[in-house]
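The form predicted alone is given below as one chain in structure tokens.
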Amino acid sequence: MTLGEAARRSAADNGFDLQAFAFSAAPEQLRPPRIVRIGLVQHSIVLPTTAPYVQQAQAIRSKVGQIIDAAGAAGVKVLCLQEAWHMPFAFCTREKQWCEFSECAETGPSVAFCRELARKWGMVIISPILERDAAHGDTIWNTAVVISHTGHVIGKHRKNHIPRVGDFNESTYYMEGSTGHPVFETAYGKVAINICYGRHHPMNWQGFGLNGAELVFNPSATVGGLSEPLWGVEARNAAIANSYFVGAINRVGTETFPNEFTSGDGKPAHKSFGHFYGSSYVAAPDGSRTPSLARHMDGLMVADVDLNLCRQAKDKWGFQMTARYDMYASDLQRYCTPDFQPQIVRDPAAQSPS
């Protein structure tokens, strides 16, 4: 596939890994191939976590400026960035002050960004966030800003799995969210959001698809100690389980806090949360997949996708169309009761005798 000069030109003077790979479908008789370049964005932070929010956030704004920038001159037309891309991954610190990095979801100066390089390259952008909810009490979420490539806003997914492991303390900051499975028809193909931990959330996955999700994201801020072995498995498992493509990004480099913080799995106090180990690919409904991005650089993915392959994923596996929703919602109601009595069928001689 082509990229052009412009592209690679950038991708040599700023220093990013850029990679582009291509998946296609089987030709169709009535229906024209439907292709759509998409682009992932991994990145680190630029100043040290010490420097004045506004440096931080301006010097962030401007790195990725120059990613979206070759990305568009690339013919990305839907592009998506980081977990929290534009400051520190501060939830592992329980300071509040962090707080101040938050913005509105339709007008923030990180969105407003987004929108500008939106409209210049006729782009849709996904635009993760820390939301600053003031209609209701300066609520704060882990919010995914869907941008579309005329520049405003089409609307925003909230992230509904919170961890509560290791250093992720992200719910002294935010709660699950309250938006459900949405699914975003742009002009390029419906697409959603699965925000960071809900990859480890099966049911989560499953959602989107229902909806009827042809790509779906899953901007992330992850690190090697934690969850490096499962990384290369679980957007390829969704991808083909839902019969959608799945675009798993996550943040590269090691960013330090000014005081320590303690972790729940009992290590002494620290400044680091280790490692995030970027690794960002694309995995498709058949299964294959692209090699990932760097560990240790900022990159950009790019990927020509034949969203046909969604529905001639479905149509060999059946799987949805075989599923037991009914039987599995039954399931779910009484599993969500109170009184709730796993079933469980035990074999009378194997019990201990009275």
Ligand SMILES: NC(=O)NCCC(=O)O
Contents of the next structure:
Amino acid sequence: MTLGEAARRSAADNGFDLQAFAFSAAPEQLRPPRIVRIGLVQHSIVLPTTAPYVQQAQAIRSKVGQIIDAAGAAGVKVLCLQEAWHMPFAFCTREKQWCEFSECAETGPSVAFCRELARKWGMVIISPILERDAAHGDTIWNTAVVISHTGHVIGKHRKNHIPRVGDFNESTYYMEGSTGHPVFETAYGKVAINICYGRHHPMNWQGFGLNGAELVFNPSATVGGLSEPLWGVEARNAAIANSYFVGAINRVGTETFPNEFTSGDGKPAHKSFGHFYGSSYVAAPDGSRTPSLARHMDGLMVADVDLNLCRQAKDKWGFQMTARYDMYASDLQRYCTPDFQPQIVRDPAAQSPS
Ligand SMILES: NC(=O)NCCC(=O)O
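The form predicted alone done, now the form predicted in complex with the ligand:
Full complex below, order starting with the chain above.
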């Protein structure tokens, strides 16, 4: 793929990993190809978590702006940032002062920043932030804001599943999302966002597929000690099972906080979360995928995806056609009743161990 000199020079000057790949689909007689250039951005924070908050946020915006400009110069038309990209990932600490970083999804500083860049480059930008919802009593959500190529906010999706694992004490900060599984019909295709921990839930991925997504981003923040063995599997499997493209994005670096915290697991108190291992990648509905971006560096992954591959995968495999949604729906309905009994057929000759 040719990305142009500007993106390559920016990667060299600003020290980020730049990789680019193309996924092709078979030529069709009745539809032209629908090739969209997408971009995934991974990055570390810039200043120590003890620096004044306004300076931390500005420094992150300044660095991310350089990467978005490189993406724009490379012709990227749909770009997604990492989970809570505008702040340190302070959810491990359970200390409430970090709520100050939350902002209005429509008018907050990071959204204004992304709207400007979206307009500048004619690029759809997905901006995952910590949202403060003043209209609902200052409720805080973990939200992906979808900004159109003309710079207006198309809508937002709020993270459905909150982790309660290891140091990921995120339920201290924000609530389970209230937006279902929306798909945003942009100028460049039907886009959805499955935020971080939602990638462990196959039915969450499926919800976006049922609503017609062609491209699902998984903006994440996860550390090597916890999830790295799962990372290459889950987004790729979701792309196959739902016949859409997935862009999986993880942040980079080790973030150290002023006060020690524990996670109720008997381990010694600590001040850092572990290493966010980057490794962002794109997976396609035919099971192919890009290599990963670096584990230790900021990065921009550029991929040309032909969205025709989504329907081609459906026609080949028929996963959606052969699914038994009515059967699953009645199983789930039974399961959700208080008197549910698992459907187990017991062998009378089997002795239960005494
Ligand atoms: N941010 C977040 O949901 N992290 C959870 C850790 C994981 O799912 O790997």
